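Starting off, we have a lone chain in the form predicted on its own, written out as structure tokens.
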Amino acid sequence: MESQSGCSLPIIYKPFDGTEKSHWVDRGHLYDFLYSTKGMRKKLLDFGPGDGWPSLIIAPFAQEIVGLDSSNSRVQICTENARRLGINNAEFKYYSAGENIPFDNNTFDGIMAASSIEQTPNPKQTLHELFRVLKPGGQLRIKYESLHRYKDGKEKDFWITELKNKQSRIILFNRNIEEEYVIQYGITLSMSRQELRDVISKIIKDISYANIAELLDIIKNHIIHVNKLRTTHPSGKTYAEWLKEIGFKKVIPSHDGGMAAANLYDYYKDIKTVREVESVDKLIKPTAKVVCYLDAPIKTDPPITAIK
């Protein structure tokens, strides 16, 4: 993918815009981070930066920032964004997924993580390496897509995405909600989005994923290539223990910045004068600073702030 985000991202790709919800939603993520980790003016690694996301916006205020993902792609493309951006204290490096963190132990005051953690092979052991690699004291700030918002309906579920050289991909999720874990199978088709639509639209009136097995059988000549992937995504409750048993001093499952800031900006929409970031983060940055730390029920699958 060019843009994990659709090249959407307020200050990354987009000038900010005081008048959209979500450019005020990334400024509560970025001071949530900021602060939840101690993040100003250290030594921060962004595990699973995407875009470049949050590394890039938090860079102004930290000392150094690494992030580090298992695409080189991805590598590639957030070393250009902070290029492009002119930002000289973020470096992005590559790692083999599973495999262990190339830095040595106590090497960063603070690790953000954003649905990046149950992306890996094996999160647990993902989150040892983190512990390692954290030096005592530091603040380890976890964001991730647990499976509890799936209920009722959404366990099975298909995308379908755009690809390069006129391909696209069909993605069945099959959610397992109660065990936390995903399994997927990423179709490869030799025909673009947009011309399996049309098939889809001309054959099939209604597709979900109880029909798929029609789906597939339409189409079946165009298919290249299939792969199966099984994802682990834990519980805010199955974090917060394993936290604990990897030797965390303090574990705290909190409220999240980005929620404040859209509550904020559903109170001030209609006031002109907050349009600007500056007032915009006069108001967010010391709501974020309180939120972050302020207890949330577990059962919420809520950000978890943890301390070595």
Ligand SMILES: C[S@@+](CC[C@H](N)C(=O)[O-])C[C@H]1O[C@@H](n2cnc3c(N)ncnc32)[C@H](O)[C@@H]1O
Contents of the next structure:
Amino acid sequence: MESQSGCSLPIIYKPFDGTEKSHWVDRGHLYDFLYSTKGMRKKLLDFGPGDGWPSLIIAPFAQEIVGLDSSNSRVQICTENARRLGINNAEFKYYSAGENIPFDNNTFDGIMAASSIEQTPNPKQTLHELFRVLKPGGQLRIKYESLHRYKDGKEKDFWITELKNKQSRIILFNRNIEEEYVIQYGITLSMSRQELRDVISKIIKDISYANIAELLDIIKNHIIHVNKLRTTHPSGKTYAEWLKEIGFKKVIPSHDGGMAAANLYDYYKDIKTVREVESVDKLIKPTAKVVCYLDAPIKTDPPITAIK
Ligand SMILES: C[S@@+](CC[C@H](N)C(=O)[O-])C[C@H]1O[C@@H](n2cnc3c(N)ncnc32)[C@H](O)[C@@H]1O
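Form predicted on its own done; form predicted in complex with the named molecule now:
Once more the chain from above appears, this time first in line as the rest of the complex follows.
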């Protein structure tokens, strides 16, 4: 995949546009990560950066950032994005998933992890490793995808993604919310996403997880590979328990600077003088600074800051 985000990220792929709510939210996340890690002019780790998010938006404020990812193509894309943006204090490194993180104990002042810990083979072991490489007094900020959002009807789901060389992939998700895990099946097909959509629209009305077997039977000659993956998706409560058990001195489930920025956008959207990044930042920065330390109920699966 050339871009995980569909090239939608402000700053990284597009100039900041103050009329776009998602661009305000992005600034909210930026200041949330910056203040919750105490990352100003510090050495930070971005665990699982994807397209370089948040590392590339934080880089101008930090001393140095390392992005660590277990996908070689993500590392290449992040490196290319940094080069294109003229960012020279961010470096991206590959390591093999499941192995120890390739840094000495007490290396980083702060660590950010956005939707990445739950992608690793053993999230609890990953947290142990993040604890090890964080300096005493350093702060880890995690944002994660818990499964509660899929309650009541979205436990079973599927996506269709476009791949290179006129291939596509159907991904089936079977989510077990109570036991906090997901089984994914990836079915790679020798047909483009459009060709697949054409077959679906001709033959099956209202394609859903329940009738996907019917579709697979029709396109079975196009299946070139199937893989199965089980991932653990801890809830906020589980994360908080693990972080304490691992030895973090303080665990703070808190409100989210991104969400606060969304609320600010709703309030200020008709005020035309608040459009440039500088004027938007003037509102978001102090708000995110406070919000990311405001206690939030753990049952809402909020972002968590853990202090070593
Ligand atoms: C959902 S993406 C999130 C990307 C980015 N942080 C964001 O929020 O846009 C998850 C990222 O974690 C990476 N990842 C998956 N398993 C990993 C592992 N074991 N160690 C480090 N990164 C991993 C993926 O390659 C991907 O870049």
